[in-house]
Every structure is written in C-alpha cells, then in structure tokens.
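One chain is shown next in structure tokens, namely the form predicted on its own.
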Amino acid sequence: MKKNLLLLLALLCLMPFSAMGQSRRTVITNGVLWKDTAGNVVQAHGAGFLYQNGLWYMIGEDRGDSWRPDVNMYSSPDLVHWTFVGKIIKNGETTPDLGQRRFIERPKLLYCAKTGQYVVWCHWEGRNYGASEAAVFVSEQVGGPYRLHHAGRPLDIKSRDCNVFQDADGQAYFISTIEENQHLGLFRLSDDYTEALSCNILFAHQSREAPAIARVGDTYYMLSSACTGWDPNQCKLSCSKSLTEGWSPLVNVGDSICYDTQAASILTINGSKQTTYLYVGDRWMDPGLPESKTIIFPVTFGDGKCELHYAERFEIDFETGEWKILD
C-alpha cells in the first residue's frame, strides 16, 4: 500500500499542471530589475521575442558595456523564469566591425519555415549615428551561433530605430525610421526574410520611430513614439486593414510619457478562452543604460482603439489568456 502510494505522488510530480486540472497562473511584476535562473541581471533591451515549442526566446542588447552591446538570447515558460541561452551575436566574434566602427539596437527575431533558418534583423549603426544602416544575421539554430548575412542601408535609405513584423501568411516585414527620422519605412523581405524588396513610406514627415504592430482579426494596429533620445514621450496608436496604406491618424493612447516606457513589442498569448496582447517596452535611463527596466502589461485592442492596462503587478494565466491587475 506505501510502494503504491509512493508511486502515485512521484507520478504526480512528473504531471504538467493541464494535466492535473491546474492553470498556468504567473505573476508579472514591472519597476525591478530581472534576474535569470543564475541570479545574474537579465541584459536584453530593446527586446525582440519568438514563441516556439512552449518557450518564449527573447533577444536584446546588452548594456553591461553600455556602448558597445553584444545581443544576448534568453528563454522563459512564463516571461518571468528566464533561462541564460547565450550571446547569440558577440562583438569582435561574430564580425569584426561590430564593437568597432558598428554597434547594433535593436534586434529583432524571425523564424522562417521555409527554410528552416532563424533570422536577426537589427539597427546597424556607427559613430554619431551616421551611419544609418540595418543588418541582417542568420542561423539554423535558434541558440546560434549567428553569421552575419549582410548590412547596409536597405534599399540604399537610411534605416534607424526598428522593428519587424510576420503576418498570418508567413509574409515578415521590416519597419524602421527611416531618412533622418522624417518617416517610417515598411520594408517586405523575401521568401527567406533576408533582404528587403520594396518599402512603403508611412507617416511621412510625422517623426515616429519604436514602430511595434499587432494584427488583431483583420485590422493591423500599431503603436509607436516620437523621437526624444531616451526620455519618454506619448505614445501614439494608428491603425489600418492594410499594412502598405491607409492608417488612421494618429492618436494618443497610454499616459503622457507611456508609462515612462518606450515600445519594443506586442506579444500574443493565444489563451483557450481568450487572446490576450501584452505590451513590451523600456523604460531607459533607470537609472543608467545597465539598469533600464523591461516592463509588460496587458494592451487591449478593439473596433480601431487600444487601451494600455499598466500595472505594477498583475497575473495572467497562459493556459487561458485571462489576466488581472494584482493591488
């Protein structure tokens, strides 16, 4: 009777928490600095994400050597336990202009099922910010090691702040700031996400750089900011059926400064009883490059509008979609 109890309760243990009628309940916190599972300061702002076999992979810069980061990768179950993978794109290693006359903001993560290939899209930029280029690094494996692919201007424009986007159709894009700053830049890749083929000019002359889209049914929304360095601004929310053209005006969503925080993502969590969005945003400068916070809370889109729910606290389950704000 012990031997088939004992049996029993190993067996549980070993049980994912679905199995045992259990929710993936996780409590997000913003404001602190995060730690992965080797106590050591997560590095990764300006954070790019990929969800894949139940692991959320995020990339960013690390600003431990404030100008000169390297791209660190991390994976996590629940966006709070992050797992160290390693730096993925290294300075003097990975090229040798990187760390030297190029440094990289920015990186951003695509899977292409074509080809079976991850693909980093980043800002690739040089002293006094002069250089105005993107870079492109692929790899077979999602830990790497990552070679650069190629870097410069795409499409001979200057290319800044960015992001990238994949559509329902496995079609990906890139969105930079683009020619000075004056405009936004929708760049569609090829078939393998490595070179950019055409570029649609977006709010021309509007100033907005920290492009993130979300696509919620058949309607694209995007948030972005204006260009102020690394202090906070408002952040701004447009919205089109089409990526390529007519976005809505622009207007403003969140608080003054956004929370204090600049946008890097949107991430989908595809619940059984709902899908849920979360903003992902800096909040820079906190109060150094090293120390700038990552900081998540729930966005809600709907009938062309977005609300920002920030919270110090709050908890979301991923088995279900639902959250809630935590007092």
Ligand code: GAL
Given for the second form:
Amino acid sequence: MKKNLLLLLALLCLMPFSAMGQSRRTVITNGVLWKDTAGNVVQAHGAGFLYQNGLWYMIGEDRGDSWRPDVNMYSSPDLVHWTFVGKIIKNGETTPDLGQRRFIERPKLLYCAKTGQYVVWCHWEGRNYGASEAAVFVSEQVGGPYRLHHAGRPLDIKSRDCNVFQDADGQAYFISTIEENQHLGLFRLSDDYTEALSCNILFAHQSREAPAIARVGDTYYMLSSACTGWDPNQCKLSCSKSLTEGWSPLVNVGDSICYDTQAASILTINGSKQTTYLYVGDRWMDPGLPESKTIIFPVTFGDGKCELHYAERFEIDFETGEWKILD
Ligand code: GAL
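Next block, the form predicted together with the named molecule, ref. the form predicted on its own:
Next comes the full complex, this chain leading.
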C-alpha cells in the first residue's frame, strides 16, 4: 500500500502541468520593451511565429542597427519569458547581398511536415523599396543555420509587406502587398513551401498591407492595414469561406490607429476550455525604430465579425485558453 502511494507521488512529480489540469497563467503587459532571459532587449519586429512542442518560436527584424536588420529567433513557453535562440539570418554572412544592397522585413516561419524543413519567407528589399521582392530561406533545424533558397519577385509580381498562412490541410500560402501597394496577392505554395505556384488578387486597388489571417471553424478572417509607412492607421477586417475568393467588404475594427499598432501575426491558443486568438502587432517608432514595441492582445472572432480587446495588461491561461483583462 505504502509502495503504491510512493509510486503515485513519483508519477505526479513527473507529470507535465497540463496533464494535471493545472493552470498556466501568465500576465502580458503591453507598451514596455521586452527583455529576454539574458536581460537583453528583444529585437524581433514584424514578427512571425511557429508553435512546436510546447514552445513558441518567434522570428523578427533585429532593428538594433535600424536599416540593416538581421533576423533574430527567440523561444518561449508563455509569450513572456523569451530565450534568445540566435541570429538565424545574418547580414553579410547568410548571403553577401544582405546588409549591403538588400534588407529583410517581416520574416515569417513555417514548418513543412512533408520535408521536415523549416522555411522562412520574408520581404527582400532594396533602396527606396524599389526591388519589391521576396526571399525564401530553409533549414533542417528550427534554430538554423538557414540558407538562402532563392530571392526574387514571386511569379514576377512586385511584392512587399508579407505574411504566411498554413491551412488545416497543410497547404501553405504567402500573402503580400503587390504591384506597388495596389492589391494583396495570395500565393499558393508548393508542397515543400519554397515556391509560389499561383496568385489570386484580393482587395484589388484597395492598398492593403500587414495582412494576418486566422481560421475559425470553416471561416477565414483577415486583418490588414492601409499603407502609411511607420504611422499606424485603421485596421480593417474581412472574412471568407474560401482563401482565394469571396472576401467580404472591409470593415473597421478597433480604434482609428489600431491602438497604435500594425498587425504582424494572429496566434491561436488551443486551450482545454476555449480557443483563444491573440493579435500581435508592432508599435513602430516608439520613439525610434529599435525601440518599436511588440503588442499582444486577445481578439475574438465570430459571425463574420471580430473584436479587438486591447489592454495594457491581461492574463491568459495557456492550459485552458481563458483570458481576462486586468486593471
Ligand atoms: C510599413 C510596412 C513596414 C515597413 C514600413 C517602411 O508600411 O508595414 O513593414 O515596410 O512601411 O516605411
């Protein structure tokens, strides 16, 4: 009997928190500079995310040297405690052009189950944003080293602000602001996620950028901004049952400057009690490019509508998915 009790105690100690149904509550505070676990300022702007094995991997622009951004990677179990994984793409090293004639914006990370490769898509730019290209980097390990797969205009289409979206069936897409900021282009990717195969034009002549997509049931919700450089503007929502067509007319969401942010990503937290979506955006130039803040808050979607729950502080339970705004 005593032996059984000891065995049970030992098992309980070995169990992960989630298996015990315990909460994993975290308070997220907005508007402050994030520090990593080594005490350094987190530099990962225009961030892209990948959730794997209980960790969030975040990659983004290192604006420490404003106009020559490397790409940094961090990992965290709770979006608050960030461990620096490394510079996964380095100026002057990963490719000779990078940091010389070229710079990277909005790097986004995908994992391709079919090839076992990690794939980075990003905006690959030159002087005065004239190049209007994208670049693709690949690695066998999440933390790199990443190597350039190719760079150029996807399907010869001028492409700037960008994001990626991986659908439930594994099909991945690159979505970017195309043809001198006129339209959004939704590029269907090859099975290995490295090539653009086709392009659907969305929101023609409506000049949208910073697109971020979430799938809720059988509906896709897209948030996007207007093109006003580093200045924030009105975030708008559209939804559709299909990624390639049928997007509803854009409607305003949040306040007129989206709480001084521009969208970078939408995260999905699959909790035991609810699925929660978190908006991640950049508060650019706060006051300079290197001090731009990453802002996170809950967003709810349903019935073709969405509500942005901006708060300076909120608490989220990563086990259950429940959240509440704090005073
Ligand atoms: C914004 C864009 C950023 C960056 C900036 C440069 O519109 O979202 O990623 O390109 O312009 O002015």
